[in-house]
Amino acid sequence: MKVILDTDPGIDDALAFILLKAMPEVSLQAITTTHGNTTVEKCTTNALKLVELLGMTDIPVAMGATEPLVKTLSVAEETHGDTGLGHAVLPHPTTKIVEVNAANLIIDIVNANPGEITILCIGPVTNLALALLKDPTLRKKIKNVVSMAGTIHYPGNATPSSEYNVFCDPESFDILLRSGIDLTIVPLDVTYQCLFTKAHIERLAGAREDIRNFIDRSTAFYMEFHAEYQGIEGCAINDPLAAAILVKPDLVKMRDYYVDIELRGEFTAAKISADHFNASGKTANAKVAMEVDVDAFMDFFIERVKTI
């Protein structure tokens, strides 16, 4: 499967390309950075320092957007960190990224590849969006785009509906439902299901050191996090369920539904919703991920995570 991941790591995005380099059944074609958990240059550092830790450096890495399309710009440092780390540190990194950007970069390898590029967005949709935006054919041309995105029924972690990464950049998300992709959409009902915590790290014990104390080190601070704001005790991984199923889709459920997001309301702007009963009579533009086996997940991410 040849993959394009988008993100902006970002704990749970770090976690993510740990799993990824897991998956053998995942041939990563590129890693495009954009705006989102801080800012596009921080999230494109810690991309290189994490393709430095797993010995991913063969990956192009690029930059992408370093704003929405339309709002301005929101980090979540008080969520990730000052670095978008945590507390973990790692080296600064001596692999550069590559001169074209990254919408470029997506535009370049799925007229390369049409038909077999899936993209795997963890991050705002800015890039994608841009890239559609720049070359109008592409979507035709992409395999699916599978996005940590949105929520349905679970509270916003953004505001009181919106979810984060649909939050940062409402009109690209817009542009992606309206695309016509073939499109999984991975919401906080299924993530805030799947919580990370100290019982896992040791269950993590016999995995590659370095690889372990990172997700300790990075953890950490993102389970202080939801602790104080939210009153969850551990993490909610979001972005590794997104990546996991990729190569495990049972790991969920699917409906398949027609999807719309509010740009404009006072109360629930960057709100996505479902229509779970066809009351628009509008054919469904999105598979969403409503049920999720967690224990299955956790089991997956952890053993996957031994093997490197």
The other form holds:
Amino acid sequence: MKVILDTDPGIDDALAFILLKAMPEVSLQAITTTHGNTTVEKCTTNALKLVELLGMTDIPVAMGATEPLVKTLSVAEETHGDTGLGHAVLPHPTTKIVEVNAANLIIDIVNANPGEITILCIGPVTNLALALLKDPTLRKKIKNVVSMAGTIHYPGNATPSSEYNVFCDPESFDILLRSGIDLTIVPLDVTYQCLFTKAHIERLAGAREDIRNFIDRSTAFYMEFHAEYQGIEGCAINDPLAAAILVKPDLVKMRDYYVDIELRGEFTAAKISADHFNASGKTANAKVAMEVDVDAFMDFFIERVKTI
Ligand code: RIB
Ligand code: CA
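Having seen the form predicted on its own, could you now give me the structure of the form predicted in complex with ligand RIB?
Everything in the complex follows now, all chains and molecules, and the chain you saw is the first one.
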């Protein structure tokens, strides 16, 4: 399975990097970075740090959008820390990004592999939107998109009704929703059931020490955020769930929905809505993960990480 990872590392993004390293079923073609959890510059530095930690420096890393299509830039350093990786410290990278920017690399790879590329979006989807705007033929050439994005019934984590990736760039997510691409959405409804705790750190005994230490130090900050801001014990590992379903789709139960987005609401801007009863009569444009086998996912994550 050929995959492009579009990401804003970010602590849970970093856990998705680690899981992808332990998923030989996935052939990572490129890593493209975006603004989101922090600035695209810091996200890119973090992506380079992570490919060095994981021995993935053969995978091209391209820097992407510095800001959303329309909105001003948002960052979430209270959630992911000043560096974007919480309390974890990794060596400053020597690996360099490729010359081409993220949107152009997506265009190049998809055009070279029509019908074969899955794009795993675990941040705001600005890069993908820019690629679709520049080369509309990608709508028919991208095999599918899996996007950790949005929330259907669960409270928003960016506003009362919106999830952070969509909140950062709702206009780009609207372009994705209207693209006609085979789209799978992994919303907070399932990801916030996947709470990683200190007990899971204990279960990682026997994993590669530097990786276990990174997970411990990065999620320590993330757990502090969840406790202080959301009254939640543990931390929601949103992005690894989106990665996991690439190879274990049975971890979740999908619903085919017509999904739309509010772009102008005073209180509900960036809220996505799933037409559960098909009141609109419109054809479904997304598969939405609405149930998850939490224990099976956590077991998968821990068992795979131990294989690195
Ligand atoms: O709302 C959670 C999502 O926003 C995750 O992808 C997290 O990394 C942030 O990007
Ligand atoms: Ca992310």
